[in-house]
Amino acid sequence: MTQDLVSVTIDGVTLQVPKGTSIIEAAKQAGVLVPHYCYHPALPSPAVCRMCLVEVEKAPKLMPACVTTVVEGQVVHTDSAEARRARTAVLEFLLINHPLDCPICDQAGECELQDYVFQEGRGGSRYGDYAKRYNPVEEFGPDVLYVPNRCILCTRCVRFMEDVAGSPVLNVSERGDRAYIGIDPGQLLDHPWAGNVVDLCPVGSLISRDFLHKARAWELDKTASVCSGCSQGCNTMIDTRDNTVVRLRPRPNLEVNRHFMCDHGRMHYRWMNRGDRIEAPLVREGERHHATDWDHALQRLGALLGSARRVVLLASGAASVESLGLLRRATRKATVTAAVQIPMAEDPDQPLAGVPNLALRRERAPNGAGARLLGYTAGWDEALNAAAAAEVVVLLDVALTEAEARQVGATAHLILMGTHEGQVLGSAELVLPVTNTAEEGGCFVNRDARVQRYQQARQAPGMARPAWWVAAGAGGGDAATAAEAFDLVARDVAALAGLRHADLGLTGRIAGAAAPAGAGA
């Protein structure tokens, strides 16, 4: 069915947009950002902040762009003198009661109030004192703090909890200049998706206890990534300071997570900063491991994989498509039993009520579907049993129990590709340091068979290298970058046929065949 289009002119730019589009969204397509506070594309629009007032020709007054839909032939001026005067007045009213504590506010540098006041606010205030005072900080939940005197009452948090999370614990209490965001007595903001209210807050009123005073916004390096907390594959931003991951935030992807992420994924970053890392290749000589260089380590690895007839691969569900694929290529001459380790939560999926097909999944691994597409289909116990008869067993960043470690430790040639020292087994012939998700570029395939890229956010420690680089150097193929590694793997896998790394973008593409529904280990 052909979508009805209407022609509208915004600040001199004429364009066609679908019928029913709001002026604020149509303006984005014209390259114009209309200032706003209460509006958010994933929430209902109440038009309470009055910051998005624009001039519409033939209209008797200024119109709120967030709830006014375009009509055929409409002419809109977002930056007319009258519209600017209205926004300047709104900002002046907001600043009457807003404290000037930007130097200690976590939102400084990311604050929409700062940005708009700088852009079009008054040069000075006509008021000499603040009209209201509140307690400095209130605890709303385990991680969410509320600073009432910074609040501009945009009500994004209230609407998220009521209309998206389906847990209406927040409200606007009192009226007029005494109004503030209240929480139902006896309740906490402990919903599994409650952390999104911090992202939604346009000022520093709702803040994260976990991130409090860790960094200023301008000190952070921001990198597009994919959450590794479960199989949903929410798109994220990794914020780092001094090569340390300090915060994870959702990145918009309307096909996967819209604008949100769960609190489990949000807090799933401390392991990225572990200090007990394997930093150099180790080779066992007698009863001890000795450090070596990569040339010697790769030569020995290639010889072991190239001569083996029976190989067992035990890989993490957090390993990238490139790493899993090139490891299979490096063992293509052997009979391979390949399994992937996928932790399963005891709790059922925890959905976000207002967004279909978005949940914290029981399958707590980001690339279980990708592993199955690449042939890691053996059961975990089956692969462990096969290790007894294998000539080579390769462990790729897995966590083994003591019993499992003893089971694989009896293998003739045990190779460990790991990230931290707790994974090192005394019987391993080779110990090869590999990077974690934050230290490399790669791809995951989520539960809906969407192939998504993530990018390197911090430097790798010591001599650690991506597992795909190690596998490539041991005979997995000629690949010097993650892009080349992906394209090499995609040529061998039917479900990835036709996909190129350059075509994935930052929102991903659906693989040619759906991944089988999965059980883990």
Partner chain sequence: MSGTATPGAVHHQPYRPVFVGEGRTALEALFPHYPTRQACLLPALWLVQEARGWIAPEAIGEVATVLGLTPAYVRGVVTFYTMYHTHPVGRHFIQVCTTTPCSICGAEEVVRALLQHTGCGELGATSPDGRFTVIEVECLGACGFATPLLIDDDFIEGVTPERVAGILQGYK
The other form holds:
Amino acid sequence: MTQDLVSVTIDGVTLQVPKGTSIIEAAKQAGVLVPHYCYHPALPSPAVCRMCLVEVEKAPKLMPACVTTVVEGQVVHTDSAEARRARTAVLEFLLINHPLDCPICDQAGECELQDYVFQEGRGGSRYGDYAKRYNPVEEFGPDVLYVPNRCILCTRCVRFMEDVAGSPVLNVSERGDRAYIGIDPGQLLDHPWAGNVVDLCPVGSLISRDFLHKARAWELDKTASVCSGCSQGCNTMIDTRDNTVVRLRPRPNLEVNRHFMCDHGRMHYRWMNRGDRIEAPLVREGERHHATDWDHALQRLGALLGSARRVVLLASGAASVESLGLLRRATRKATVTAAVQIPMAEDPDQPLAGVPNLALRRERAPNGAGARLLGYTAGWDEALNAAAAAEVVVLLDVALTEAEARQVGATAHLILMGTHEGQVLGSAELVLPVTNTAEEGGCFVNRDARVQRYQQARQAPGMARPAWWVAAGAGGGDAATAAEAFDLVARDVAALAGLRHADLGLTGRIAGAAAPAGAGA
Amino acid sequence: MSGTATPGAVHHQPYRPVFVGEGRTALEALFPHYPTRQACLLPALWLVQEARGWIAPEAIGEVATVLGLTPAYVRGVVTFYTMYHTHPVGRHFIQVCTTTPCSICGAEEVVRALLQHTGCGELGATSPDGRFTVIEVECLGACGFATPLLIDDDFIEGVTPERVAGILQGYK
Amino acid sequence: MGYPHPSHPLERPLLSRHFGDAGARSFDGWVKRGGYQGLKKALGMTRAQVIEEVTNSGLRGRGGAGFPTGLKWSFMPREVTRPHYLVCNADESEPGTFKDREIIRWTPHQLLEGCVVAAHAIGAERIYIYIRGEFTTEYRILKTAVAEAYHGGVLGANVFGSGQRIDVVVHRGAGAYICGEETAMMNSLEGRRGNPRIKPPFPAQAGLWACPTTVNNVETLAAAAHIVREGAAWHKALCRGNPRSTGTKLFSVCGHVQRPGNYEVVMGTPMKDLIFEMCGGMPMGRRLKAVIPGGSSVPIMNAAEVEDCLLDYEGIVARGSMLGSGGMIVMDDSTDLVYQVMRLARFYAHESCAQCTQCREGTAWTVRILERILAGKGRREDLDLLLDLADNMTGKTICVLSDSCAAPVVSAIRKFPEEFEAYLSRSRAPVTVAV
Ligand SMILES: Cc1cc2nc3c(=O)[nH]c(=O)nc-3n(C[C@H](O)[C@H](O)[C@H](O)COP(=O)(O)O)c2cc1C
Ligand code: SF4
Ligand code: SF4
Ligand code: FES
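Alongside the form predicted on its own that was just displayed, please also present the structure of the form predicted in complex with its partner chain.
In what comes next, the whole complex appears, and the chain from above leads the way.
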């Protein structure tokens, strides 16, 4: 692909960028962050905050870096005295009506106003003792609160709802310094993707009720993950505090979710913190389960899986590629009927209008596509029916109805790999505690065959281990890490051939051929 | 959307839609003049204000519906323009210019006379008899004829405090 | 002519010739007075010829920026592949300016003639006349004139039998000074908030509905018809020595003069002649203190600068201000300049569209500081602060409304420091802001 390139010099770094690139994006490539508020790469640029003014040689005045495109030979200074002075002035203007309530503001610590004021704001305010503009907090929607006094009128929220969500329920009302962000009294900010306005807001003006006063930004640990809310596979960041997941936020992936995630996915995290966990391997002796150690448990499991001729695998659609794959390897000598459990929503897909191929999908599990690649292709009922004739049935983190539980209960050897006590069945011969998504590293394959990694965000409870580790120990293969487990699995599966864990990066890779029979069921 | 009472509505009668019958005809007469429905927004809002005297929340809903916009969008536009009333006003709406050219010619005195003779007491308030609302506006574009007033649609030039009482008599 | 006063010998009434003459308002009346001859001639010329004529005439925009009109028209694409639009800027809201209103009020057909000439030149089939909402009388007059013009064959499917289609739509504003800025006007016409747009793209590339668009002031368009009728050379000769400023210009004079009104003079006429001869000077016993010559958005001039100032684009710049819209606010020695500067700042604070940070916050802050000075609570640092804010508000925003607020403030502090000093030293009684 040939593309017109132009050569520009930004703060002394000369680089080539495609024609039409804005100075702000070119600067990013030169390793320079031009401070900005209204600009956001996923939204149209209105150039209103005027924070990104930079000096361009030969231009008569400072230019907004967000909408000024590069031209050949251009020389840009983002940090000249004049540019800095203009930024300091914008910050001072933005603060004159600001309540300066950082100590009680949820945004503190991740606020772009706070950050820039700290970097290059004035020492004291020259505004003096004039009264500040005051407007009460408003409820925009079920989860979003608007704190107008902190608003810097960057209009990101309005543009998101209008241009990206295609549902213009927010507006700029009034004009001059009376302006504020308004909502129609008869409407709510309850669009399925509305929560993104909270992330987009560069200050603490739009806040999430769910996260309200839960944690201070600097206490949070952040882990790259993938949303398990549906088969779209939006890239996320899990924020934890003291080993508790307190918030999910979107992580940019231009191929999958740009900068967004839906509200269903965003709220889909409480289960990660569940308290009623299975903490140790259990073996059944008579009518009761007794705790044991992993050596013993794995030995029993290995013996069962190694000798069985008919095996049924019933797995959760949120189980990782590694776990599903190594379970297949551990049972490779048997005839296996494998099925994956995927909750289906009644509502149709809920798209984000402005982003192609992005929607909250009906398939409400993250790894259905991965499971199918790995041969978990039997129908759910078909697999349940096969249970009667199987010697071994393995349940991997599934939720069974009472009838289903009775159906598998009659199996000779029932093995349960579970995350919480509610899943334990009295007839299970082995109960093996496994980690949930937040507690392990692994991969999911999204509906477009993109293989994406997620990382461990919190410690596993008790003796719980990733299911791949359990499967590996029971004859699945030699893997001490998720990476090794993945590479082992990929070797066997045509669609994953050639993919190595190390190459997946944090934005994933597309699996080669989408051949569901690749695992050779 | 039209016809449903929105919380916070100031009046209690059921909402009467503007764009039915003749109102509808007037609206549709606008369409050929603009390539988009959205562009009919300002003229449509004028039609509402001419018919009802102000632009009620329900009217915002009605305008949004007939032009294929959202109420929030329409509200953002309505509040940008100072001539659209988002609250009911007196029977006669008086706008008086006090920008510099008129100010140096004594516009503030005219304002005082207006507030006194209308009984409004303060700017923006409606007189107890519901007859007048007086507001101060920025330059009316008649600076050589200080001080100009706009009473409803009547543009009156060269107003002095002495003339105020006489002028008001023409508005019952 | 200096409507509402009789024409003064120092004037050269061309556009204003029929001000006060109610008979000129109708289609027939206008034709009887020689109207629509310019248009007839234009229709016999090619687009390029009309543009060339206007270019050679030296006509510059009368709306404020003084951009050469012919050059602006030449930016419109030669090939008409999408609709082209002409927008006539009749928003006239710049404090001190009231000339366009008079053109519409007395000679609406003079404006329509100019509009159609321009539309022909730029290949536009549709003209929007954007008139400010407060001009209720002029709106009615214009609507009537448009109906007459359709009836008379000047507008419609076949303009004067030329086979060309040209339509006019009169569009009412609703109270927003900023809609006089051409890109804000386009947003307003499209049914949006009147927010100025970022340039580029320029209107000739992507204006109304992203189509090529030209925006011209009422007076500019009215003058264009005369130019086509009389020829470029005639217009160029209307000049008093400065070839870059040609033609006549309407000056709206208001404030402290004996005879406020609209005066039409040849470019280059001394400002003193206008103020003291034509307008009759200050009220009895008063002396000139200051003039804001180009609508309120330009620097204030002191009496010394007025003394030898020539009324043309370059002449006023040479004396520290700008010609702008030609709205002159004259202030005598009774004027409290601090109060009036506050009043102007309040105008801009009220009218800021709220997009740009510096403008939204800076205009309002400026007002508060000035009010405090007026209240006798000013501090000496306030003047430096005002100057610094003004600097931060200049050249940094999408449109120049922000700069316009700064200009009078800076010039008043620089040229009339004693006015501020009187409040700061408490030697002048504090003023509480009346309304
Ligand atoms: C804040 C602002 C207000 C303006 N108001 C007016 C106005 O009321 N009338 C006008 O003709 N031009 C106004 N202008 C200038 C227009 O943007 C534009 O330059 C003009 O209409 C072009 O016409 P011309 O070339 O014929 O002068 C304004 C500009 C600014 C920045
Ligand atoms: S609420 Fe936040 S995102 Fe919206 S305009 Fe204000 S600062 Fe910007
Ligand atoms: S300078 Fe002021 S009026 Fe102009 S675009 Fe910016 S905020 Fe709006
Ligand atoms: S980021 Fe460029 S003006 Fe806001």
